[in-house]
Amino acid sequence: MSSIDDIHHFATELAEKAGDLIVELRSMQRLNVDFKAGIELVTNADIAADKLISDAIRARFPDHRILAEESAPDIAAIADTSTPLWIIDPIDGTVNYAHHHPQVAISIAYAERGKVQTGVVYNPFQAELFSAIRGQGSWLNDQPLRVSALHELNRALIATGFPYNKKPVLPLLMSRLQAVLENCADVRRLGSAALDICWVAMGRLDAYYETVSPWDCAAAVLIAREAGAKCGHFMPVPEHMPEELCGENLLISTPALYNDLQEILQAAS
């Protein structure tokens, strides 16, 4: 029975190398395009990380679950919470990849009984790696992280995206987008869920609001959590789903900030 600790480390180690892997296959040129469904851009080196970081917690760990991007993307796995589940996105931030920007991440939680335990994030352009263990606090790099302290929502940063798939709902989108700008001081979009929740966590931004998949944001929700963030969501839960692995509707934020955006966001909805 491996510990918490244990656990971490490992995950750890496994974002590390993924991490390495995408850098090398992006330097040396190698990377091929693909489009799931036609419209949600994919490369190899996803494949490869992915392959990567399954196959190691297989090997270690035959007997748990695998949530992945690629490999095993089936969403309706995360209701069972009977077995230990590891959520995980070999690369968070795809387009930016492949556009060779740097906001770009790896992704791994790993949840009990429908609860994160454990979650690294890691940038390796920026070799900036955020964790956190549940109760034990979260770091950047070997750094204790800290939600900023900002009251004033017309001053807040505040972070979102938009799914590839906007046509449907675009203008749910604005509307909700109008409203956190008419409230705030200045929205970004900088393509990696993940990294921004963690730089909520760290205070780069004071909140962050979208609807992504478990895998984009469940490390680094814990991340956000024990930094000192209020982490929820501006719309119901679905029935049935852990609500710490809900992707829908979040809303991440500095918690002196949560309740108005909730409301700003449910008006708007």
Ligand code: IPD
Contents of the next structure:
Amino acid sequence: MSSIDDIHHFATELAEKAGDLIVELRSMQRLNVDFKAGIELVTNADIAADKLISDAIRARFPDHRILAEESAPDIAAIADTSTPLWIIDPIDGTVNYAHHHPQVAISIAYAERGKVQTGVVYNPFQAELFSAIRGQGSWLNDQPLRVSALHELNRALIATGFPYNKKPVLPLLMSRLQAVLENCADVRRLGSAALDICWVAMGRLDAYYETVSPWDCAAAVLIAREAGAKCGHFMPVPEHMPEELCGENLLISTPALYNDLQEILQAAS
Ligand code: IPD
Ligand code: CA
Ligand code: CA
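Same protein, the form predicted together with this ligand this time rather than the form predicted alone?
Every chain and every other molecule in the complex is listed next, the one we just looked at coming first.
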């Protein structure tokens, strides 16, 4: 039996190793870019980092299940809460990665009974390692994290993102964006959902909303919650999904702004 500290340490080491790998592949100009379903960008580094992480988990914890964006992307895995589940995004911010932008992370979460127990989000291009252990706090490198203390929505800086396949939902996305933009100071689209949420955790942003997949948000949501953020959904969570692993209609916010933002997003939906 491994303790949660051991698992946290193991996940941190894995994220750092995968980080070294993706930095090296990019610096050697050895990127092959492909498109999943014709639109969703993926590189050889996404596949290589996924393999490095998944192989290491399988070798150490053969009984655990893995949900990983590139090698095991069946989201139905989150509905089974009977055995431990690892949730992995080998590169969050692939478009940034392929365009040589620095807002890129590796995200690794470990869940038991549908709840994330420890999570790591590592940006190897900025040497920023965000992590959390349930009930013990969250950290950037070894500094404890705390959300912003902002109370005025009209001063808030809010991040969001858009799906690859945006055409069918564009009017809805624009309606929400307009409503949020009308009420806050400004909006950012930084390109990595995991880092957006970690940036709320540390106060660089005041809130974040978007619909994403479990691997984009599982680790970061624990990091934000442990830093004092209010983490939830602005629309009802589908019945079969464990709430904490559901990335649909996510709203992560400093506590004072949550209810107003939830209302604004609901009214615009
Ligand atoms: C994407 C990023 C982006 C978000 C997209 C995600 P990927 O993940 O997190 O910020 O807006 O919805 O799919 O494809 O770079 O792993
Ligand atoms: Ca992602
Ligand atoms: Ca990814």
